[in-house]
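The form predicted alone is given below as one chain in C-alpha cells.
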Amino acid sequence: MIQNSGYFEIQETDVPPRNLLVTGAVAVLALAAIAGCDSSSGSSGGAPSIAFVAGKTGDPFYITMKCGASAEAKKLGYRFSATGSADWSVPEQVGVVNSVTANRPGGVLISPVDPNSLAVPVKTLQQAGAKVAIVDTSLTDASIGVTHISSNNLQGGGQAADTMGQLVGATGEIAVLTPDLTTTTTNARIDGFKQELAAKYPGLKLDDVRQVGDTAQGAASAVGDELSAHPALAGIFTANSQTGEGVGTGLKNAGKQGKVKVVSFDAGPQQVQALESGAVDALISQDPYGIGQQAVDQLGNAIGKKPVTDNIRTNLASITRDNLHDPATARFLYKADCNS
C-alpha cells in the first residue's frame, strides 16, 4: 500500500488469469502458511487492512463502490487496497481471490462473478481468518460472509417495469437483454420486471429474454435480431450497464432510435450521456458508493467483534431526463474515477 502525506491511496493491481480449479493441496498450504497469524492486522502488521475484489475493475459501478469503500476505510483508519480482473471471468477472479488470501487481510469485500464457482476460494479466504463481506452479487452458500450487501434488485426490476409502462403506454411488445442467466443480480432484476409487468401491465407483452454477453457490442447486435423477430417492438429493458451501452447503437443502426423506448439498469458516465442524447429513455440506478461504505462499516464491526448486520438492501432510483440534474439524483450517478 502506498502511503502519502497522511492518507492512503487505492492500490490497483492487474492480476493475470489463473486456472479455475484450486487443488486441495494448495488450499491446505495456504491455510498452513497463515496458521497462528492474526489476520485482522494484515500481512504487514499495524493498522488492520481491508481489501476490495471487484467483479470487473473498469466498470463504473465497481469504481464507484471502490471509492465509497476507500473513503470509509480512510475515515475509520484502515489500510485499503483494491484489485480484481478486467473481465467478468471466473478463472481470473479465482486467481485474484487466491492472491488476496495470501496477503492475509483483516477484511475483504468481494462481488463474486459466479454464485457457485467462487464458493470454495472465498470460503478458503474466510477460513484463513479474513472477515468477508459479499457485495452486489451473491453466493449460493449463504453461510459464506459475515454480511451480504446489495441493491434490492427485485425491486429495481419492478421500478424498470413501472418506468417502461409510463414510457410505452398500456400496450406494446417488450424485450429484455441480459448478459447471461447465471448472475444473481441480473436474474433478480428480470424476475422483478416480469412480476411487475404481469401484475400491473397486462397489455405489455414480454416477447423475449435474450442473453447477449457482457459487452456493448453483443447488445448492439442483438437489437437488430430482436427487431427482425418482433417488428412491433415498443420497448427494451437492459439488465446491466454493458447491455445498456450497446442498445442505443443497435437502435440507431436500425433507424429506430427514439421509436423504441429503452430502460437500462445502472448509471455510468456513458449511460448518462446516452440518456442526455436520447439514445435511452430512463436509467434504474443503484447506490454503489453507499454499498462500499456500508461494507467497510460492517467489516469494521466484525473485526472489532461488534454486532454485524447480516443482510442489507440499498435503494435505487429511476432517472429520466426530467430529474437527471436534480440534487437528490447526484448520489446515484456512477464515477469514472474517485476524483470525479
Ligand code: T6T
Given for the second form:
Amino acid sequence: MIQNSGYFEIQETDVPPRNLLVTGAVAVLALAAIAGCDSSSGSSGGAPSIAFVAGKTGDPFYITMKCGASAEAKKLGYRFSATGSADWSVPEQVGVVNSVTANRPGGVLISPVDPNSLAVPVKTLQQAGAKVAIVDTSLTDASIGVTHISSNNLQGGGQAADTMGQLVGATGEIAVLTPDLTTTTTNARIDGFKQELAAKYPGLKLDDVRQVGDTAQGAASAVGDELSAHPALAGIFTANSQTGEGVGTGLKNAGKQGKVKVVSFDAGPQQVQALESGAVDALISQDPYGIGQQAVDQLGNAIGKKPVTDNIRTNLASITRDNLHDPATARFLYKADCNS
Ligand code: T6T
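Please move on to the form predicted in complex with the named molecule, as the form predicted alone is already shown.
Full assembly next; the chain just shown is listed first.
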C-alpha cells in the first residue's frame, strides 16, 4: 500500500493528489499512452515539474532534503511535489515510483531503498522521459540517473571511528547498530568505520554489527542484548537517525547512560536533544538540505539540456556539545518541518 503521510506530503504543485495513487498497472498503461509526448513539462502542461521520492517520509533527513529541493524548485520556477512511503519498504517504494511515473514529471529525485529492486521501476521512469537524480542511497547500476548526489558515507564512517577513538581512548569494546545490511549508505558508513578502526585504533575491538530495524524501539532493545553479551562495552556507533534515537533509551534502561560512549550518524531533532542531554556524545551529520537543492539544480540543467554533474559529494559535520550552537553547525541540523 502506498502511504503518504500528510505531515510529509506537500502540494506546492498543481498535480492533483489522486494522480499519485494510481496503481503500477495503471502506470504502465499511462506510459504507453504518453509515448511520444514531451514529458519535460509534466502531465498538466505549464511549468515543468519536479517530484521527490523519499526513502521514508517521516524521517527528518528526508524532510530536510524535501525542504531544500522545494525551495530550490520554487526559486527556479518548477512545480514541485514530494511523496514516499511511511516505511523503508521496497514494495511500497516501487508503488510510489510507478505512481510518480504516471504523472510524467520532468524530473525526479529519488533515494532508492534497495540498490537492485528499484532499478527496473526507476529505468521505466526514465524511459517515460523523466530526468532522474539518485540522491543519498544508490543503485548498483550507476548508469541509471543523470546525477548521483550523496554524502561521502565511507568517509563519514571513518569520522565516526575517529570520534569514537577520542571518546573511548586506546582500548575498549565497540558495537555498531544498523537498520539492515542492504541499505547502501549505512553499509558504506560501517565499512568506513571498520576501516578506520583497523587502521588507527588497534585497541578498539568491534564486537558486533547488529541489524536492529529502522526504529528507535529496535535500537533500544538491541542495546540491552548487546550489553548482556558484552558487559564491558565501551562504545556504540549507530549508523542512522532511528538507531540513534533509540540508543539512549537502551542505555538508560541498562543503567549505562554516560558510561558507554555513543556516536550517532545524522542529526534529527531527537538526536540533537539526545546530544544535549548527554544520552549521545557526538553526531556525524549530513547536509540533506544541500542534497535536495543540488539535485534540483542538476535536474534543471538536465531538463534545460545544459551540462550535468554526474557525481556530487556533499559535506559532513562532526557535532559535539561544544560546537552544537556554532552558526556553522546550523546547516547540518535536520528539520522536523520546512518552517523550523
Ligand atoms: O541516514 C539517513 C540516510 O542517509 C540513510 O540512507 C537512511 O537513514 C537516514 O534517512 C536517517 O534515518
